[in-house]
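Shown next as structure tokens: one chain only, the form predicted alone.
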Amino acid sequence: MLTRARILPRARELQVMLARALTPQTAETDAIRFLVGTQSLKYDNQIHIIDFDDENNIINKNVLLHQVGEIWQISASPADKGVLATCYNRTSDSKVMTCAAVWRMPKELESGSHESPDDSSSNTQTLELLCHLDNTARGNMACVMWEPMGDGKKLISLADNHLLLWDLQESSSKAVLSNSAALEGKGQLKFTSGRWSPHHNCTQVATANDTTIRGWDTRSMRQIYCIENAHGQLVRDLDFNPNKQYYLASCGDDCKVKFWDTRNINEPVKTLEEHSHWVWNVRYNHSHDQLVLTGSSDSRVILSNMVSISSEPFGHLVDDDELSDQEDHHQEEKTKEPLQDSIIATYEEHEDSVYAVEWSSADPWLFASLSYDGRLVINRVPRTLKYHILL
């Protein structure tokens, strides 16, 4: 099942916005709904709310003004619907400044499921501002990560070479730095992305700089592992399996997506080389860790079946007690030896760069997709491997 939107600067316009920036509400557990942050030089930023009727295979759009500049990065609040992350490029005394705030949408538009009207630009609202994440002294902010178990008051940026702990307070209205850390190094050293550990407590988190992958106790604010060389080029992007505390993804310009033991870092686990560009996005499956997507510059998404690393290797099991005598002949014949890992899909509906994929965060067979062009789409898991998986 295919559905595509189109991110249109007004209903008039035949020119695509450009789009590089995607996430699931995160805090939105009955809704299929995703959000898309804008990248145009030309017209005023935007972010869509993006609702899919799963009965009716229909999208429905609505649209928010994000005037301050272009979308790099966009992250929402696993607490609050309303509350969301952006990374913006701002223009002061002829530079360009990669900058960071946390808006709040319209009460109106928290939820999902509401319908858009023909024009939905002509019904175009406002964020509300709540706070920026102030990187005056520190540099550019290349992401913004919540805490992933949190109340929604505890948010890390990346900003050059600076890790920073903030605490939002007086309703998510002040930031507050509360911790810091610094890579340090020969050279310009610069974080590229990162990902909190829903593991330990949310008490570490993984960056990427250059090729190096590297480990952090956000308590003490200091370094607890290293992956020298993880990739051959520049590292774009981590995520952590939700069911193994110690399993990371990540991948690269070397178009590879690798699978680490952070407790033994000297080789990854599994090696995939299934793209033949850049990888821009790694992700896991938020319940069942076996199911990795990766976007890439060479169009196309890959839905993997890294079932050999996962939390159920052998098959999802259940108790002995629950099985009729056949059913527990076939439970035997699953558990003598784990799957195979597999390709189960390749999706190749794009025609630019895939720059974001993402699971949806109340149905977690649906995922979206979204390349450079402005074009996203949502597809399922197929239905054949679902109930393998299930049954």
The other form holds:
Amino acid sequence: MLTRARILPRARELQVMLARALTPQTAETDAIRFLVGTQSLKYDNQIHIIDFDDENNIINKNVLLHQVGEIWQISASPADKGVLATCYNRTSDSKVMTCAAVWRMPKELESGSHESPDDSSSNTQTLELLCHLDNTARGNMACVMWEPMGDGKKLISLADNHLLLWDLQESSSKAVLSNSAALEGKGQLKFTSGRWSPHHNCTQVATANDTTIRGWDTRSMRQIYCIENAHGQLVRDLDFNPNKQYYLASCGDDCKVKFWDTRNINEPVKTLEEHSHWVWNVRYNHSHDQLVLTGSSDSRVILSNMVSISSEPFGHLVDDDELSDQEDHHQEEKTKEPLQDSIIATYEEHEDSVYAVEWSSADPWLFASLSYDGRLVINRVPRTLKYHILL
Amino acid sequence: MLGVHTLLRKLQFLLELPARLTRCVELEAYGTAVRYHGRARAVLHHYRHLPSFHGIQADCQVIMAGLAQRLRQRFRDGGSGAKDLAECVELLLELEEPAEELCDEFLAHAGARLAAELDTLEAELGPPGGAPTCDILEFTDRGCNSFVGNLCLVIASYQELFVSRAGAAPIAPMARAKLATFVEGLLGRYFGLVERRVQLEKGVGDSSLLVRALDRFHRRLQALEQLLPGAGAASEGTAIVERAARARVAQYLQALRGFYQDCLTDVRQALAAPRLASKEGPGLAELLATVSASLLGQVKAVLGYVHLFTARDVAFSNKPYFKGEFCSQAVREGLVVGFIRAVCGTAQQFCEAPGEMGVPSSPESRLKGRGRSCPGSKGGVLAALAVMEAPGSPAPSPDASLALQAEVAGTPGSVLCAEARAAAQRLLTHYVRVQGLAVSQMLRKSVETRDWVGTIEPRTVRAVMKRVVEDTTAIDVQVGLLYEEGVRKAQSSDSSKRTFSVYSSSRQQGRYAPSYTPSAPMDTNLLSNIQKLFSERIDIFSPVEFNKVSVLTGIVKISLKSFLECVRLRTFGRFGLQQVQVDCHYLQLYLWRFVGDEGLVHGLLDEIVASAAHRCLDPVPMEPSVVEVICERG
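If the structure you just shared is the form predicted alone, then what does the corresponding form predicted in complex with its partner chain look like?
Everything in the complex follows now, all chains and molecules, and the chain you saw is the first one.
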């Protein structure tokens, strides 16, 4: 049950589209939909809306123009299907600047149009700019995060060494900087990535700069913890366990994936060392947090089963239908043998570095991975494991 | 007439009896007195209703009571030898003293003396925690000679008196039971002492003293066993010997591990220290050889010591335990296999030890030290393996049949080989990873910190590239000391020249084309895809083999891949691209010689330049001839 989608040009489009930005359409809980942003210095960049029809195993694609520049990061609003934020490069003269903006896609594309791909290409539509996150004084934007499960009004962006909290006002047409914090220290400190925790009423954010992971309180904009030398080399990505407070996963250039309990930062709870090159992305499954995805520049995607440190160490007993509501997560304890952590599968369909892996927001058993050469691969969790987790 | 005469003599004897007995007692001729009394007793008893006889009997009884008192006194004093004692007991028994009481008294008496001997022995153990006052052989000797010897004597005389003496049949079972409990108690204490003493024997050097002591101990107990079958003395003694042997082996294992750790520390120091002082570090190969040799020597020595336990002239060596289990389990499994596993475990720790977690100020040097010691200890594994393979199996077992037995019962050598190999593989993989990431880090920092858009036209190769080549060369030299060259793909002598031209012209075109010749996008894109079809996917991390080329290939691959990733994160101006071109060409000139398949290096370098071109705002590449000139000048 494998689906491959190449966002490579169709016969008439001849440019090679490179891509490294991928996000599920977070607010969509029915259809399986991903957004991909392209990277090209020569041509107009695009956002591809990928619809996966699970029953018929068909992929539909709609293209939106993103003319301001190449896309480095993309994130979809958790409240409004039509709203998304991008970090993009703007080049003027001999200066390259990474900026961030909030966009709205045309209404008819929000829920994916199912016309044939050939028709859609003839009338490529453009994104509507809602507002810029003005960063002229604060340097390059590394990433933009929406408040998880929020009303789509709050954003945090990382710009060089600044952590910026934005309020979207007037139906998102104005972004007001409501709070900020700066990282002080020796040398040029630069945030590389961050993640907004869904726990503690969404008042915590974790950021990575070089080999350090820091936690921030968004109310006071103060640092709450700091894991120095979390990785031997640069930390590339972070993710919070959606079902277990204080648990955080990180990955980096030392080829390792580490799992942390932020209450005890001296040592990781677990370390995985399965990749043979930098690990760019780590993602917990939204419902079954023992499922952890990692993507690496060794061109592999690895799906791990981290049962021992998950919120369901004895397996899961909730009916699948109730899972759309993530917060309501009751689980009945049943005495079962604790399961072993293991690698479920290593996916080797990619030929180039994999920079992004994401779980679908609609189907907890489905995920997409994107490699630099523009290939998007949609995979499912193996059926046997799925039943094992459910039953 | 004759009858009357005899009767009269008898009467006279009776009448004189009290006087005679008194005299005998005075002369201490107790035996005669008892004999006289024994003869007269029945008659006196028979005629006790006659007043005169009754008087005699009363007198005799008083005298004999006094005699018995004296005998008992003597018996209790115990001043005289065993023979005297025996006589005493014999007489007392004849005087119809209760046998049970006598047994108890005899044993209590002997017990007191033996206990005193044990006390002396205990005193020789020294204060708790302190050192014993004499060596173990002396201790055992003393124990054997005084305690066990006397115990044997006591048992022998006791048995003679109460068990095997003619007429002792009715009291024999009771006497035997008493003896058994008695011996058991004393031996228990003695064994306790011996065990304590053996435990004090912590030295890890020559074990001949211990073995001789144990042997003597064992022999004496054997004698005891013959004297008193069923007391379990010998089996308990053998058990002690076995425990001692086992403990000894465990100590040896501990010592070997410690020795191995010390070796590693020494190697690390040797590698780290002179590096700071002078340019020339000590020869890695020499160090490895030294370590291997000393490890080998140590293992051999230990095996030699252990061998003593099974020597032919040692009595307990033909016990079933020492014949079978000791060889196969304790020595082979416990000692040799255990040691090799410990070595493997250390290797594992090297892999897992997060050197990065340590002091942030000197991660570089730590990594290096660790990295260098890795191949060292890896060699150690192999060396230990060699030890195992060569003298390992024959040494612990004295004859061929035992060797065979050990072979059958133990973990087969092949399993150990595989284990050691796996550990070595992990180490080597780790080494490649650590070195690769170290070079990567250098490259990443250099790419990240530069403004690639506004850079000036390249005139030289960037210093970091030279550093990369230098480091790689250093690694090559190091690894070369330990490993064979390995296999390369066939290549001609001028391959670098030839591939260079391919690299900077036609090969490059494919990936370049889509971006800088948009006039013919169709063809170039097609070309690029076709090229992709034919070029093998580069596996960044294929398993490392035990040879220099494979190790270096791994490191170079990781480094270049990291370079590629860094390039893809930046945006380049025209001169930025050209600088990358120059750098890549320089790397290509020097790196091809380290790897097995130079096509791989070219492929990765092509990809780096192509990626830079993709990320270039104004992709105008530099003339290949100019690139060449710059590199050659650098």
